[in-house]
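In the form predicted alone, a lone chain appears below as structure tokens.
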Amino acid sequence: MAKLHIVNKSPFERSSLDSCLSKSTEGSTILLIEDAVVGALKGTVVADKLTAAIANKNVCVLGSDLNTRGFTEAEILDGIKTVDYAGFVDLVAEHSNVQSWL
């Protein structure tokens, strides 16, 4: 069964997102929250890695964290789904295995 991977650290300060991308399997869901949401932005050094992940993984970003940091949905990579808090709860409920990357 596919895991839910939650990443909360900026990919520009920590290697959590890289570790998550290398360990997560096809069909997994990756949720970017808190400072990790900046990794979802177009034109960053991690954009290619996330674009590749979108091919076989579900990648989501918490919209309120994106907005809190001054970004909009228009600035994130195509294929990344924006979820609200209810969507976050739904993702946790849908996955029996949740991994947080610190």
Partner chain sequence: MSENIKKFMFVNTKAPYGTVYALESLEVVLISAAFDQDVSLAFCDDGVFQITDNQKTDGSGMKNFSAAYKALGDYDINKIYIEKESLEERGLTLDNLMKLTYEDEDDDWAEKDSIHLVTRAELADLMDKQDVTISS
The other form holds:
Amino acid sequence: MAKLHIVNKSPFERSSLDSCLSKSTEGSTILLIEDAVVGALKGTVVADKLTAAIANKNVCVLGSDLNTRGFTEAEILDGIKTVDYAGFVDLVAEHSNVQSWL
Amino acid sequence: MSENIKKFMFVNTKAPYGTVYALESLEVVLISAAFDQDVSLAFCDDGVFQITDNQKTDGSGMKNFSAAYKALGDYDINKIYIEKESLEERGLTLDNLMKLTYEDEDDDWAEKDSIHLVTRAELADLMDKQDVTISS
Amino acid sequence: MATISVEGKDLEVDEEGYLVNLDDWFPEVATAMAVIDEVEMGDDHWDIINFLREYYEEYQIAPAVRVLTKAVAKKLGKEKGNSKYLYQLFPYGPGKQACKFAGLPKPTGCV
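Could you please show the structure of the form predicted in complex with the partner chain, as a counterpart to the form predicted alone just displayed?
Zooming out: every chain and molecule, the one shown earlier first.
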């Protein structure tokens, strides 16, 4: 059963996104929320890692947390899906196993 | 300027909203302005996200405090340093940030830019020259 | 929780008399607070209160007295932009009292 991974810390400050990327398996879903949403931006030092993850994992970002920080869907990497709170709930409901990387 | 004036620099290194550091630091900065000191601000690392333009918090329900940075000029805080490398590492340029300006009382209230883009090495030098450095 | 009663509405205030919910404010709230503080409201008072509300709308903060004084001087003239004039209008302090009447929080840095 594919897992839902939730990351909420900035990848420029903490290693939780790295840990998550290294331990999440093919077909799993990674949702970036709170300070982690900036990891989805284009042209950053973590963009290559995220692009690699998109190839075989489902990467999502919480849109309202992105807007809060001054960014829009147009500024994130291609292949990352934007979800709203309802989408967040759906993801949790669809996955029997949810892991939060604190 | 009296000789009691000290150089204070507030160094902001954390992203806003996820933690309370950014908001708390802003409040201390605004309070410090009452003491007539030589205050400057630096934004580096994830701190650069504190002053991105177009922050919209309706969806997350957070209090949008970004507009308050635009009042810094009124508080005579007009030396704001942004670290170039921090922007680049995050795929950002100065165009992603708010315009922060002040009106120069000694120059017929001409509006001037408060933001100065500096390199990591230049910021290190600036920090060395302070009497007090407060980092968050 | 303490309340202030204005035109039949009971509005929550904190222990110092500031509105708890900024959205509760309407002009009669300022008038009612002024009656409690024994301040007779005139156009000059309203100029300051309106200025404060506009400032808050733009910057999301209540300005410090020094900032208020400077900004009033620029907008309404030097004869109004000085602390003597502002203290005559609001004897408990232009920051504290005028912000209270305007329905804003106490200015940051006001002790």
